[in-house]
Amino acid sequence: MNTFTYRKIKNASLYVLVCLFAGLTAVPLFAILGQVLIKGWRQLIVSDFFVKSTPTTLDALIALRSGEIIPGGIANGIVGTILMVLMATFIAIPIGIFAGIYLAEYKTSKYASIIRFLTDLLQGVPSIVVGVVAFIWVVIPLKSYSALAGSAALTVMMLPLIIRSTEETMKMIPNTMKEAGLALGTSYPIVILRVMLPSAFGGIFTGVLLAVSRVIGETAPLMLTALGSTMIQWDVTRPNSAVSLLIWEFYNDPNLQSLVWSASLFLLIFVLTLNIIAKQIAKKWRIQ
């Protein structure tokens, strides 16, 4: 066997191994998606699934004994999730973007190194610990569980992703763009806000969507802050529910366990949609 033939066989073998192991990593994902889809689609297509609150145990028991689909839905969880995620996003975006800009512009300063270290440290903090801190900071002073406390916990979890994505995106922008703006007599803050930020929009927006995708399925911090609610609650100072909280509640109620699959399917579809949007935006706004 000559050297050329040996290299071709080696290359083909490695290619097959890579494809095989890549396929093996996808097996658990497709198994989970298939199981959730098979068991959750019937409840998801019910007309009142998105507009009604969660049913009581008695309603679920009656429906199960009569062989019918459990009435009600997860509207209270959807409303609570949207409220808390929106509040967390509005707080985390300006803080995260300006912190990321600072890290990118003053990357060698001692203060930037401290912020970068704390950001990386915060990213590795377990979500239950974030929930405990939010409980101490918000729930105890307000003397009530609330959507406000839940959004505070989600804000802390979103910040590291937004900060790091903003920093890395700003680093990718050529310095010539900033130098050109300054050469025209534009002030430094205006160059950052009018030239650099619009150029980095794709990467920053992608980071924001990925941060939302991460926190939207969190349960542990919301158990200690938002607590949950059986009705649609628009008051952010009162206890509120979330889709992830409902999944936990359904799991602990034998009569409502079938709703776990439909709520999980909704959450998976929502997170998958956000990730697809993030990838499309990143592709469209990629820095050249």
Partner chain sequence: MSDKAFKTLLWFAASIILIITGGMLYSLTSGAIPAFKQFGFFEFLSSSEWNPTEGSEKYGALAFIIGTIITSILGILFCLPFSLPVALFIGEYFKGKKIASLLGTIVDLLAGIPSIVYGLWGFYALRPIIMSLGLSPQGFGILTASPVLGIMIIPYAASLSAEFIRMVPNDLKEGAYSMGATRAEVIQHIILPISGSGIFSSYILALGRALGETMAVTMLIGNANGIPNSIFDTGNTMASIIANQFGEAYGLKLSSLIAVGLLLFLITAIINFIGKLIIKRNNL
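Rigid core here is just the name for the largest C-alpha set that superposes within 1.5 Å across the two forms. Everything numeric here is computed off the predicted structure, so don't read it as measured data. Residue numbers count along the first chain shown, from 1. First, how it differs from the form predicted together with its partner chain.
Structure of the form predicted together with its partner chain, please, following the form predicted alone?
Since only the chain itself is given, any partners or molecules it might have are not part of what comes next.
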């Protein structure tokens, strides 16, 4: 075989291999979606899945025995997740945006580069470690697992994402925008808050959505902080449930295993939709 054909064959095979293996990467996504969808849709459309709390093992067993759909749902988890994610978001947004503005405004300062470094470091901290820390900071002093502790963990996880997306977006706004604002005699805070921030809205919003979608399915840190609850719990100082925690409970309880899929389906729909919306906004809105 002459070298020319060899080279051509090599070229073609690399092409085929790259396409094949890149394509194969899509398989797990669709396999997971398919499996969760097939096994979970039936329970999900039962009308009380979203309004009833977790059934007891016994109720589930009785229903299983008579071949019925397991009664009850994940309302307690939904309430817990919403409560904790909302609290975390409301704390993380102002801190994250202001810190991000600081990093964008003081590009060259030494302190800013330290904060930037620590933000990266924080983003890499495994969620379970964040859970341990939230346990030490909130659960031990309050002497109780709580939604508060859970949202503390989630806040810490969201912060780096919001900070970096704010910083990146603010940096993309041309400096002349700031100068134009100041040249009109506008004060510095007003220029930042009313001229720069609105221009950066799309990028920051995307960052917030991605941060929410990152923490909404978190399980490990919540096991160490929120613990779980079988009833709907609005008191943030008491242990609370979360959809992801319920999946973990269902997985560990042989009688509840069929609920695992519907809860996962619910979580997946939520997370993936958030992801897609965030990407869409990022594409359209980017920077004005």
